[in-house]
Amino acid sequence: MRVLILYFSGTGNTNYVARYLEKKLACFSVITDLISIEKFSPKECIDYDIMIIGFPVYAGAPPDFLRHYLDKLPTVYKKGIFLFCTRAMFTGQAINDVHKKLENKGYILLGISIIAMPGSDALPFMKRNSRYVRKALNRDYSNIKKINKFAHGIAFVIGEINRGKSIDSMRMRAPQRIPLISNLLQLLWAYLYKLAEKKIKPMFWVDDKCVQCKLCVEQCPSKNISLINNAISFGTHCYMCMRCINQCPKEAIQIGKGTVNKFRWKGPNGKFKPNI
């Protein structure tokens, strides 16, 4: 049975959940691809029999990128998938939005994980030696139990379809809609969240720090970023992934004065480098 990680991260949280569940099934004999979207075509997910799809959560929902990938997978008949999302406040439909997506398609879900991570759009605004920083760096990543949990129900439910059982019968119920509200409030956030997007979006620069490497341009998921006469420039169809400003090597990129001289992630370990 042949089994895929697929996973979308901004600034590491994703990526770093995808490998430690890597890790975990392979201690489970489950043996896996992870891959990023960014490099794997919506048709090749075809050649798989179960697909494992990682994701942010941005404002209560899942990313733009990852809604047009869905959107190119080919429809298929019956094939089980499992989801989890990485998030540091708020969940809201972002699972019930990628698994209507999928069931349209076919897919038959088995499975969703929830895991709390530091929020990575928040980091680049905050100073280095704040309480919150602190406390995103000196978490223990190295056992988180969700995934562990995950990765056991993952095995098992592998393992029951290899000694005959149907993908069919194995399905999950569908995640519960959130409570009225709840709703509410993720439509209040999310409308905070659109104003502050729109007031942040121009606010993108580079300071004289900048040595034209070009890794914002070659790692930007949406290509919103330009080297044009010599200078860096951003356009108008950001994601705010917040990758670029948090993977410059000189620390150049800014959102106007709020993220001079603050904190940078790259993921829990510190070692994301997006596999572009």
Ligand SMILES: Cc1cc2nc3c(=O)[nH]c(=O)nc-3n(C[C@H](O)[C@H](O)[C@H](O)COP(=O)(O)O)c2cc1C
Second form
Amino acid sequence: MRVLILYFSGTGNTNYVARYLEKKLACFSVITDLISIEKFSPKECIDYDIMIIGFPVYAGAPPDFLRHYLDKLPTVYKKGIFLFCTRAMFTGQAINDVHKKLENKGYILLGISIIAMPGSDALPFMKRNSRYVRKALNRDYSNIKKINKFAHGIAFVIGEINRGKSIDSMRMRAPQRIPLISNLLQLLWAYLYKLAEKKIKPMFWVDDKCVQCKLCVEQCPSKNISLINNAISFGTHCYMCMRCINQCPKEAIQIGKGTVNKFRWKGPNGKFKPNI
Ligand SMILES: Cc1cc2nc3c(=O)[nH]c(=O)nc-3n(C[C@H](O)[C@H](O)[C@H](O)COP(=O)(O)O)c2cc1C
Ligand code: SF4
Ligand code: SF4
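Having gone through the form predicted alone, I am curious about the other one (the form predicted together with the ligand); can you provide its structure?
The complete assembly is shown below, putting the previous chain first.
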């Protein structure tokens, strides 16, 4: 049985969790291919029997980058999927949204997991010695209990399917829609985020530490950054993934003045390198 872990990660949290999951599954003799959606065409997913999809939560929803990808996934007849997301504190409808999209294409939900991680939206605005940053740096990421349990569940389901059980019989009940009050909170949350995003997107700029290495140009998932006449410029289709600001080796990318001399996050082990 071919199993794919497919993920998107802006700043390294989801990448870290996906790698952790890959290792845990290997302990249960479930061998997986681990690939970023940035390097894998949606059509190629057809070659896998089971897909495990991971993503960060943006504004209580999946990232637009992932949504557009899922729109291009082929329609299938009863293929099993597991979903996991990483978030700071509010998942909103993120899992439900992805589930709904995939269910309409014939995918069957077999399990989910939601993992709390440091907030990639907040970290580049934080002082290096702030409590939030110290907490993110000092946390032990070597034992993620929820993922241990998730891996165990995935291995069990795959074992049952291998023993002849139908995917239909292993189907997980659709994640419950959040209650009305939380739903209203979600709408308000998303609205405030959209307002903030609208304000923040035009505020990206590059200071004089930039050495024009073009790393940001190569790593931006939305191809929103270009080097024109020896100067870095930002377009209008940013996903707000926060990768460029955190990955620039000279810490030259800023959002207004709020990120100047502030912290930069390279994932839980400090080693996140996108697209490698
Ligand atoms: C634009 C943006 C919006 C975010 N919105 C939320 C949110 O609504 N709820 C939440 O709990 N975390 C939110 N976060 C935090 C991320 O979901 C979290 O840090 C995630 O682990 C980042 O994963 P990554 O490093 O793989 O990109 C947001 C982050 C960004 C950049
Ligand atoms: S990654 Fe940083 S130093 Fe390199 S081109 Fe972009 S802004 Fe300049
Ligand atoms: S410009 Fe920066 S924040 Fe926006 S999508 Fe590209 S890498 Fe992400």
